[in-house]
Each structure stands twice: as C-alpha cells, then as structure tokens.
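Here you get one chain, nothing else, as structure tokens; it is the form predicted alone.
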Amino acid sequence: MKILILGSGGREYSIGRAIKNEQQQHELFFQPGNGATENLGTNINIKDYNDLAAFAKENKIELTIVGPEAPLVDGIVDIFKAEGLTIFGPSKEAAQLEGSKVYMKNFLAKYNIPTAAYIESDSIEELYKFTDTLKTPIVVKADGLCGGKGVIIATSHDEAKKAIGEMLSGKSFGDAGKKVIVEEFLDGFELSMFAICDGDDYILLQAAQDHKRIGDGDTGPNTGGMGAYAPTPLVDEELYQKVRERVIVPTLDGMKAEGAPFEGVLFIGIMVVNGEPITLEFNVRFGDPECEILMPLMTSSVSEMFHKAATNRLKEIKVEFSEQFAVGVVMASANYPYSSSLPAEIVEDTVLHEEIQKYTHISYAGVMKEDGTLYASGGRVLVCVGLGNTIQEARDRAYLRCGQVHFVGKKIRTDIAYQAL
C-alpha cells in the first residue's frame, strides 16, 4: 500500500516505523518529514492542502495518516475526501473538539460526560465573578489551540486574573485566548486514553501516562511532554469500562446528533478522582510522546487498523497487543522550552548489546541531516524507547539507550515512570 503520513515530529516518525516494520511491504511519503523519516520512505514538501491531495491522487496514494491537529483543524479531511482519497482523521467541523476548547466543553456538558465546573466566555467580569467562587488552585484555558501549551494551573485568585486578563487581551496566546475557560482543578491522578474511531465503532487503546513538566518531580514549566509509560497499572478494566460507557460511547453517538461523525483518534484527558474518570479535555490526534510507545505495543497491524478506520470498517478486524510495557523518554534540545536552540551534531554509539538492540529503539523528532550527519535541531529532538516484562525494566531499557545518544545541550528527565514505581 503507497501511505502518505502527515508531520515532521516524533509521533509521525513512530508511525511510519511500526507500518515500515509490519511484513507487508508499503511504501511511505511523509509531508514534510524530518531528517530522519527519510530512513522509512520518501520526504515531501507541498504545503497547500489541494497540491498535496493533487499529489496523492497522482501517485495512487491509498492512505492518508494526519499527524498533527493544525491540518485537522483546518480541514485538509474535507478536502481529500471531495477527492475521492482515503485519509484517516476527523472533518474540520469534527475537529472542533480540539480546535475549540469553547466548543469541546459545552458538547461535554450537553451530552452528560463527566467534566470539571467552568465557566466560557469573553467577559472578564463574568469570569472574574466565577474565579472568586473557586478553590485554589484554577485551571485557566485559551479556546484555540496554543501547541498544547494553552493551559495555566494558578495557585492564587490573582494568578487566575492575571492569565485570563493577558489571554483576553491577545497578550498569551494570540486570538486563540480571545475566548477563556476558567474551570475548578481537579485533584487526581491524569491519564491519556485513545480510542480509534470510524464514526460508528471504536477500539480502545491501553492508557498511557505523560509527563508534561521539564523537570524531576514535575517541576518547571509545561512542555509538549517529556516522556511517557504504557499500559499504567492505575488502570483496571472496571475503569475501561466507565470510560467507554461514560465517555466514549456517548461522545460518538453526540457527534452523530451534531452531523459530524467522529473518525480518527479520539485523545481523551482524563482525571480519575476516587475512581470516577472526569473528562479533562479532548484532541483529535495521537498524542506526543504517547504515540511513540503504544506503537511498538502493538503485535497486529497498525496500516490495517488506519485503512479500517478511514473507511469505517473496524469491525471486520481485531486489534492485538503485546503484554510488554513500553517506556519511551523524550531528549530535549538546551533551552527547551524556554528558546530555540542552535543545531547540534547527533552522536549515537553503536549498539553492541544484544538486550538494547532487540528492546530499545529511537523516534526521531526535531532532527534535521545534513551530507549525510543527522543534528538535533530545537525542541524535542528524539525519544529513546525500551520494552520489557516491567515497567521497571523497559524504563531501565530507555535510560541505557539514553545513555547512548550524545549531543550539546540534551537535556532529559531521570524519573520517567515514576507514578507506577
């Protein structure tokens, strides 16, 4: 199967890997790519959604993977289906759910899905008023999307005006907090559930846990995340089966009764408070570093399950997994988050241990080659991955491949995992 893959991070990476790596032969194109998807298929550079969906009827591309929600958001769905193209992620209107926290928390509430007290508008009075009636810590939100970084936990009231008086005014984020949500914390252990949707049916994926601060002990400021374990033993299959009921079920049947039908990745944010999962927020797109590891989970075949979703035929198939734990560790380039960095040579020792070569592997992020040299080129540059029986030796697993890979200014957490051990 030829099989287009939209984004240039370390989630498309990962992937074009586990589809690379399946026994039937297909043939990859990534727009853009980084340095090195280059290694799995072919790079492409057509920015504009109708050339690229011209290119993919051209080359007979049979499947089209959207990594990133920007293009989601934007509608590029829409566009390859009036073409006639298989693509798998959801319609711009669908997408909302991520592309509008405004939008995503009143379908929350209109369809019964347990979620936190908030309040939406574009009055700073109003939300002041609500902020007041609040315990400390609150939860501030941009509407639009913001990189995963729209979100500000404030210890005091005043923090709380403070970010909803520099959202408001475009000062933070932009027209993205043009509109806010002030909402009451929840106090509870966070989780990532993906479930792939073809609009009627769905497969739940094992949850995942992330770690978004930069530092140890989730200190510092927020990050895309900086690594990530799966399946969590936090969850039982009591807690699968309230969020299928509770949450995902009635999220489907929702998006029907609005005219848009919900296919592509549904990301659910969850918080379990005493044991109930209440619905943080959604995305519509793997996340990242989660989707590094639930990957290598999987012992069937990743291209079927896309082609299946894309063309509403999960249930003719069945998903397996491996009863491996998958630990993935993200390196960061030097002043991630604060800044850019500049580009640094990648060295990676050769792998002479048998253990790290059948049980460790790299997703490439922020890398770019050069005559042949692959350098770190800002952001997170790469997630070291390892497998094992345990959490505790595919963590051991990642940190050793870790220790591996050398570049000026990597800068990685020592305590990925910790939650579970």
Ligand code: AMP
The other form holds:
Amino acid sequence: MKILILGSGGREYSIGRAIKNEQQQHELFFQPGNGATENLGTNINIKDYNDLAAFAKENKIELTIVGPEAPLVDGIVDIFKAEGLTIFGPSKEAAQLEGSKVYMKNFLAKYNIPTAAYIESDSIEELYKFTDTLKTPIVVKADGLCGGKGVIIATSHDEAKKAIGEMLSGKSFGDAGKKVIVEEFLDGFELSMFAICDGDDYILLQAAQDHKRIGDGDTGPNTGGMGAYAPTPLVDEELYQKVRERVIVPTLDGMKAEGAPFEGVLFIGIMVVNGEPITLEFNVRFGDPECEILMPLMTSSVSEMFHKAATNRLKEIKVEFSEQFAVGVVMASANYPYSSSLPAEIVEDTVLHEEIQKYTHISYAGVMKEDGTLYASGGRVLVCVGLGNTIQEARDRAYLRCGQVHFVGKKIRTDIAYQAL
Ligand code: AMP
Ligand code: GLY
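Next, give the form predicted together with the named molecule, keeping in mind that what was shown is the form predicted alone.
The complete assembly is shown below, putting the previous chain first.
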C-alpha cells in the first residue's frame, strides 16, 4: 500500500517503523515527518488539508493515518472522506471527545460512564460555588486544546479560584479557557488504554503507563511524557473487562446515538480508584510515548489493522500481540520542558552487543537532518525502546541503549516503569 502518515513525532516514526517491518512492502509518506522519518519514506510539506487530499488522490494513497489531535479536531477526516479517500481517524464531530473537555464530560455523564464529579460553566460565581464544596486538591481544566497544559491541580481553594479566573479571562489559554471545568481530585494510579475503533467494533491494546513529570519519582513540571511501558501488570483481566463494559462499549454506542460514530484511536486516560476504572479524559489519537512501546508489541500487521478500522471491517481480522514487555525511555533536550534548546548533534555508538541490537531500537521524534547529520531539535528528541521477557529485562535493555546515544544536554528519567518493579 501507499500510506501517508501525518505528524512529526516519535509516535508517527514508530507507526512508520512498524509498517516498514511488515513482510509486505509499503511505500510511506510523512507530512511533515522529521529528520529520521526520511529513512522510512518520503517527507512532504503540504500544510493545507485540501491540498493534502489532492496530493493523496494524485499519488493514489490508499491509507492516511493521522498522528496528532489538531488536524482531527480541525476536521481533516471529513475533508479526506468527502474526496473518497481512506483515512484512519475520527470525524470532526467525534474528535470533540478530545477537542472539548466540556463535550467529553457531558458525554460521559449522559451515558453513565464513571468520571470525576464536576461542573462545567463560563460563570465565575458557579465555578467558585462548586469549588467551595470540594476538598483539596482541586482540579481545574480549560475546555479546549491547550497542548497538554490546560489542567491545573490546585492545592488550595484560593489557587483553584485564581486558575479559574485566569482561564475565564483568556489570560492563561485564550479561547480554550472560555469554559472551565472544576472537578474532584481522584486518588489512585493512572493508566493509558487504547482502543482501535471502526465505529462499531474495537480492538483493545495492552494497558500502558506513562510518566508525565520531568523528574524521577514523579517530581517537577508536567511534560508530554518522559517514558512508558506496557503491558502493565497493574491491570488484570477483571479490570480490562470493566474498561470494556463500562467505558468502551457505552462510548461506541453513545457516539453512534449522537450521530458521530467513533472511528480512530480512543485513548482512555484512566484513574484506578479502589480497583474501579474512572475515566479522566479521552484523547482521539495515540499517546506519545505510549505508541512507541505499543507498536513493537504488535505481531500482526499494523497497516492492515488501521486499514480495516478505516473501512469499518475490524471484525474481519484477528490482531496478535507479542508475549514480551516494552519499556520506552524518552531522551529530551537540555531545557525541556521549560524552553527550547539549541540544536545539538546526535552521536550514536555502534551497537555491537547482539542482545542490544536485537531487542532495542530508537523511535526518533524532535530531530532534524542537515548534510546527513542528525541533530536534536525538539523538546522530546527520541525514545529508546527495549523489549524483554520481563519488565526488568526490557527496562535494562532500554537503558543500555540510552547509554549509547549522545548529544549535549541530553536528559532522561532513570526510573521508567518503577510502578511495576
Ligand atoms: P488530562 O489532560 O485531563 O488527562 O489531565 C492531565 C493530568 O492531570 C492527568 O493525566 C492526571 O494526571 C491529572 N488529572 C486530571 N484530572 C484529574 C483528576 N480528576 N484527579 C486527579 N488527577 C487528575
Ligand atoms: N503521553 C500522553 C499523551 O500523549 O497525551
């Protein structure tokens, strides 16, 4: 197949890499891709969605896979489908599950899907009143997309009220904060679960855990994610079953009832509280770095799975997973997540150790290529992935690989997967 992948991160690299490793040969295009995706296919540079659809038609692209949320929320799927193209991702309307936290929370409430108690409003009085009924910490969220920064966990009522005021006034997040959600804080452990959906049916992938804070021991500011591992032993069959019955099935049924069947990746952010899965949020795309560790755990064809999902035929296939564990350690640049850093040349040792060659690889993210040299150019630069028969083995291998990649200012967490060890 000719396949177009939208995005420029490690997530998109890992999807491309998984497809490249399939037995069947495919031709890949990335929009815009990064300095390393050009080793997997062709990077193009067409920002306008209509022009991109024209490119896809002209070049007989048989499948388009959308990595990040922004094009989905903008409606790229509707544009491609109107042109008769096959694209994997939710419609603009269904993407509201991520594009608007108010839409998502009201949807969860309407279909009785367990979620944190909340109020959504644009009235400061209403929000303050509800805030006063809550114990601290208090969670304050901006409605719209804020690049992962729109959630404040306030440790006092005053701090919560300040955050509410700054969101409503547009000071902190512009229009994305015109409506605000205040909700109760849930105390438990967090999971990332991913269901590949075709509108009617779904395939649930292995549960993963992300590491959002920059520092070891979950300290310091939030990031896009500093590492992940899967499958997590914190989830047993009973919990998977609860997520299927209480979250995924009612969501697919509910979205159909809303007239917006959900096709694409349903990323469920879950807090497990006393053994019960409570939905924190939905995203409508793969997590990053979760995608980088889930892709190498799939032993059946990834391209076929996405293609079947995009054509409402998931029922026809059986997806298979490896018995192994995967651990991914993000290597970030010097000033991440505070500010950008100067480009730094990436130097990789030649990997001689057979085990490391065989059971590790790198998914490249914030990298650019100039005159054949790869530079760290983004916040999260790359992910070292290790596979193993135990989490410990996968983790040791991932860290061994980390030691063989160098650039000035490289920053990693040293405790990825600690929850499982
Ligand atoms: P969200 O973008 O909604 O996933 O929020 C970002 C992060 O904030 C989540 O991954 C959680 O770690 C945390 N969070 C969000 N909502 C809550 C909540 N109600 N209780 C506790 N933590 C939360
Ligand atoms: N790793 C979390 C996310 O992609 O939102």
